[in-house]
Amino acid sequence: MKPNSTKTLVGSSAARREDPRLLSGRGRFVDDMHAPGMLHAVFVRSAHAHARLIGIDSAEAQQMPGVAAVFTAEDLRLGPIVAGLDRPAKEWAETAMPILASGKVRFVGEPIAVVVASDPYAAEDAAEQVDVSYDPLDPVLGDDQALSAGAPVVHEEAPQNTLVDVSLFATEGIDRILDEAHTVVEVDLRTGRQNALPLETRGALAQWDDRSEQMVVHTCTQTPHQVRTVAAESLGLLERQVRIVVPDMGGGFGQKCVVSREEIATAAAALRLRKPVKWIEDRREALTAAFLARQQHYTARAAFSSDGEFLALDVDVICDMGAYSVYPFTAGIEPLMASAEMPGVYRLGAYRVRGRAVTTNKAPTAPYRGVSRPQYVLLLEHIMERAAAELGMTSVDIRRRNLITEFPYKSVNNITYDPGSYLESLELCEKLVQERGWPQMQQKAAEEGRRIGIGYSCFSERTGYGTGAFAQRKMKAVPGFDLAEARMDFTGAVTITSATINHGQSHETTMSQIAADVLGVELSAVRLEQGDTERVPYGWGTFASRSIVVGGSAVRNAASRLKEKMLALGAHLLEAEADQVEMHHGGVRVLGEPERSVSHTEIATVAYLQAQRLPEGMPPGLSESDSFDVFNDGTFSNATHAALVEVHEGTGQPEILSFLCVEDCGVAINPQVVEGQARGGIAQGIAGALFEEIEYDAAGHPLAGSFMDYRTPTAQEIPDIEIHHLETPCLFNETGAKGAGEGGTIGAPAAVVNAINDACRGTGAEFSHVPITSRDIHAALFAATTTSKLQEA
């Protein structure tokens, strides 16, 4: 695809670039990768939940055949992974993260020894003769117990089982407003422990380069950088002394955006061995023993004026987040984020909020795509439901009358709002609704003893987040920058680089889109580079919906900052004026004289060919970088989502039989990746709701380890999914662009279960808790059709 004068590429859907790469099999991931002489890597993992060490015996696993060598924490001696927030004691305990378990293993699965062999079955076979000694103790599986009385502790620093505990906002008056209010909602609402579960599980390919002196790791990370930063201070060696690599990597979500222990201990047994060494989790340990998220537990009381204006809001969130913080967020990544940002997309008088972290004997918990907007938005729009219930009025009817419609928008958490289309996007989704005869299938299933209900949900989600908006949170490494470079070489080919990462967002595409309207060349002219720490000496890699807003933006600042010289040295070569050349496709040109012009590469020959050309104390060559970061709070994408759901009541099988996305991400770069993201979203979402839960058995056993109990939901069970877009451009960047990466995962969850219980409306039966399963609508189902009979009696 070539620009032209009247039509760019960002707002087109090129073709994905790396499709034919990854789709003919071309492409090259973690466990693709070989060395001469490779060993590989097994973890000896806990059998308990909680229990002190006793004794560690590998004298045996050590003779294996193949075994190279068997690693303890107290063979490695590696420093702790500590994430750390500025907050006091009565708000933060800070804990650290062993890179293997010393003394006491805190979940089931934690590594306690790696095992080293010729081959990953030898080292399997090792593994499975370490002899680890425990001293049992009672684990704490859920935040009531863990907050009980008498119970368990499984942090010293944490005697409460308290990591983070922080009141964010709390408006003067709001006791009396709820006393006083019309009407008051009160919700109960739990969510269930999910893994993110990317198509490629976590791995690491660790070698030492005698000629570089460097610790090579090939790891599929969202953060490199980070990963370099801890590795160093772990491993005890300079940051130079480290290089993190990402080649192709099959999705994160969220769960590879914080450092593995597992990764740092394979670097550190390939700097043992000086030998290369392999790690690569297979299902059951990515199941069982990689990062987790989403349990959290709501209280809430919701106040109300009888014409359905949203009065106050008072909310306790208690997440569980595991046996550990991470890095760099921290175990306050869920709380603070529901904390602050809450009130979402509606205007609210009052609002105060307890957040709370507790540690539990669980598998860590880390970001996942929405990082607990999916239950903060779910609370909302169940909030919204039983208020219009309540009140007489429509859901859509109530949320219009509380949707923030004039920007920019400061609400009661601080927060300044940039424009969107909150209102516009609700009105046309319920427009569709209306078109697709959603109401008349409703009413004609109800004639036919059917159970149909429509649900809504109305979402906002800040990206772009800097790090302006990530110091307020307090974080001791605070994310936010990134850097790139452009450059082009003599051939008038284009290279630039990002720190942010591609893992499925299609950033070889996007960015080369950026990168070539600026400068005027045709798309296959530009090629991206991402996931060396060599290549680009510091960013934040790809996380909160950031890399198109943060990263798409350092691309075109280092793409004009280029520019910028070619026109430069263009007019120079055309002996004209700087401001009186223009660039245009291939090269530069006089202004209002298009014959005299000069080709992209004949000026990157005298850049690097024939310097004595070149003006005045201009350097040669072509090649800029840039930065950019935000300081403001950032933009805020928005949508409406619409399910309909028939609930049949013969089994409880809930089925999704249409889904409806109204989304505005402000300028789409590339519409059709656009689509992609949140397709795959709601997919997400809609697991959530209705499919996926990680649960332990009394003891903290997980009780799933493989997709025959951890249940995935699959094309068959994902409606087809009509997509509409709106666009209100982002103010403060060049592309307009907001994040669009998360959207979908955060609305589906709360459309769903509106239309589940819309669809049980009269029955008694109501849901405040996901995944909601068929055995759930179905007992609920009977319970409230056994209470009318008995009543009846």
Second form
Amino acid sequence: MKPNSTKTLVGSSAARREDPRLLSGRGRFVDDMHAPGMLHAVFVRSAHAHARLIGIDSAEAQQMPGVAAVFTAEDLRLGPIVAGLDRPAKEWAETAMPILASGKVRFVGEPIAVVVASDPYAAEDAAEQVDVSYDPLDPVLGDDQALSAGAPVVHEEAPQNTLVDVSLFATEGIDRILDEAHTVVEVDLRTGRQNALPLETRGALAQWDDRSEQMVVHTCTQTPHQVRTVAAESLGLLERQVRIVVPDMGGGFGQKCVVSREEIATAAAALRLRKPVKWIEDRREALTAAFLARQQHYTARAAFSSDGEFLALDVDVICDMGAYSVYPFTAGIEPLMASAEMPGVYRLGAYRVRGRAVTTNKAPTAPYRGVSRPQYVLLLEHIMERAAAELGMTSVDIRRRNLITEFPYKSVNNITYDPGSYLESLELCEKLVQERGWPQMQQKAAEEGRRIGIGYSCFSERTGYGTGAFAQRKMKAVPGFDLAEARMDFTGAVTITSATINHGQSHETTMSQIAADVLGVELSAVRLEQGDTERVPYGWGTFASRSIVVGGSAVRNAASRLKEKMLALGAHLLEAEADQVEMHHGGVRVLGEPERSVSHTEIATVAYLQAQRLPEGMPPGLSESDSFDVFNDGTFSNATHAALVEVHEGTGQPEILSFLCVEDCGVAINPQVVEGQARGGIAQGIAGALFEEIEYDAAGHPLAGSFMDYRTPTAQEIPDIEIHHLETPCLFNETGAKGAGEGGTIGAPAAVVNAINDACRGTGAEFSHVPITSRDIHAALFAATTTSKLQEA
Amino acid sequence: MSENKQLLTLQVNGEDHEVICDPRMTLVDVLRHELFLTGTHVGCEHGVCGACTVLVDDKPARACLIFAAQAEGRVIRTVESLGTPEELNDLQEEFSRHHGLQCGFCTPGMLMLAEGFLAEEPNPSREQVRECISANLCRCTGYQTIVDAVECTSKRRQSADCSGCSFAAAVPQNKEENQA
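Next, give the form predicted together with its partner chain, keeping in mind that what was shown is the form predicted on its own.
Starting with the chain above, the whole complex follows.
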């Protein structure tokens, strides 16, 4: 006890509550769970990218040792997953994702049947014996092909293979500005298809419980309440008949924030067999058939004045969303994010955008950390570099010329930006670049005939999207608010609940820090309850860097209500007026008379065990609920990244020598956790810039089925990252915290690409795609050298 | 199926366990689903990610690439042989102190990899630590804090000063806050 302590837990790098169990092998992940009589599910998956299903013969498989059942779509008759947008037909085509394929398959790896057996080995053996007959169709494999006349059709409901087509923000006079501008930069930029790649693959354990009349599904999801809704609809159950429980989860990064058809099929099998059924995705399935992301194609024109003012931006963005629209976000997730947020941190005079989602015969797209922002930031930052080169400005000067500096700022995209440190972060980053001697290193390398480049990236990230901001996307299921509870037991220990899902973000620590400060208790006295739809009030889960801004604020509100009740009860017990007491560490005391105090446990004892002592009208117990939502445009975290990259000419190998990050996520509840989020995010951004891509052959077969082919970076490829903090607090929540989950991933690709282009400056080699592989660099430098030699000759 | 089953005796964390299983069952599946030692995780089943790393005769090994039958007569150690939640060992403490884990899924494999490495190379350079850690995948941390944790553990075990590390100063204060 530290009765006179005024130090707050918020703002301190308190040690993580999660660590002891995770470090000692006592975490509990889905595949760690066993149920008596448990069976194992394995999916039979499509071998074709696009084909009619002619027949499924499972007779042989059903006879194999240990096999309990083989189910197809026809056997289970489950409702499909349908995600909707409230948009007119010219902007939106609604399609359904069946739980198991029926009639037709639309990507390699699509689930067709589920085999249930006594152990996973037997289930895999039997799945291999299920004989599926196909009538192959020509696949659609890219945005150009999808939109071309006479292309094969993925969904009958979308004859042009276009699920979303929106044109927004056409500023009047934009064509004239583009026609008359001093400098117009034209860019054609593509980003590779990626896998969010949580190290724990997806999985579920489903069992019917007769006592509670419930289908209980332990599953890896970032959005348990949304899975409950879809599972109930699909299985034909009441919502109260479905309980979703999320145990420890080995990462998600967005891939687990949409409803998986496999988790519903597993529940259906368990319901049918009335036995526990577990499904654990293997890595090959995770790479080929889990949700993917990020494949986008931008064509853009950007106008600048002679002194570098960013006058206009005209963009067409096409997102290759793969075979299906996902719940609850729909296939609009990437194009709507890109279109709405595009101008980013820059003052922009005129803006026009067309955003499209095309459907192709590839695994479908889910949100992945950053959603579209790594891509459009790459576009904007590439535009800045091109304009700077044409206008003879430095990278820093052109950004300084255009960054938003006065807040609140209403942008051309109709979004009002709350205060941030856009210019301050750039200037601190530039100072650090100078202090670390990067320009001298670049100079020295040039003298030695080596190529080193410096790349900057400025960005902001809207976090704390509430119902208001999501409603503008026009999703039929509108995310935004969160509910929370705070209760104290009679020993003075506190339980808080949140419908967000911790899967690495340290919520058990950070949300407890928030509640402990409000209630005047030790961090160790607070426990966060998450991930059980039976025990946690409704909420929207974890995505879009919303957990601490929205979920954390709901926890704070609930804890504040509990505090109010404890103050009222404490005042009553102290025979003082309610406005004469204060919460202090460990109890309630009279203002100015610290010796007149009553401890938490004394208050709780009255609330539970001696209710006759409660003031008249006060209900017993110490349990309060509250909610939080955001009805303005949310809050913007921001950062500047800088990368120092050497390009090895002989091999084309890019090597990141140093990486700087100056970030501002408002008040950091736990600075060490914020740094962890930034570092991990930057590593994933680097992965997307240089290494990872899901590629397909001409028949639509994915080329990466293992970690041997999907090159995710190791400790050898990710450098040490230097992080600095600025603090511009969020103004509309009590904690002042902005979101910190995604920023690293958003800024890193642009910084790395700009550094590579800087290293190649003067050679004619310039890259406007990711990932940039060493083969790309080698080929470009070779071509550039050859061209210049030919010209000399 | 049953006529193929075999009886194995596996020595895990200092105890002998008798297991009846199919010959094709991997060591990691036996550890997790027969012995219920679920601290060892499965990330890829093809020996790349290293989430399943355990010590076999003191050396880090991929438990997904070994049949349980091959491990008979060997000394196997899993994460459960390190400290408990109440009393973490020094390596586990350094992982926590440096925020060397987020979701915790790769962590047991990283810990066993580092234990095996430090036993062989008690005083490694930072570059050697980085090279060792590059054997396993982590999707959350960006690796830097894992390297920090292993480096500091080696210094602690050498009784050397690790005051240079970024979070050294914060430790006692954090511990007090958590335990008070």
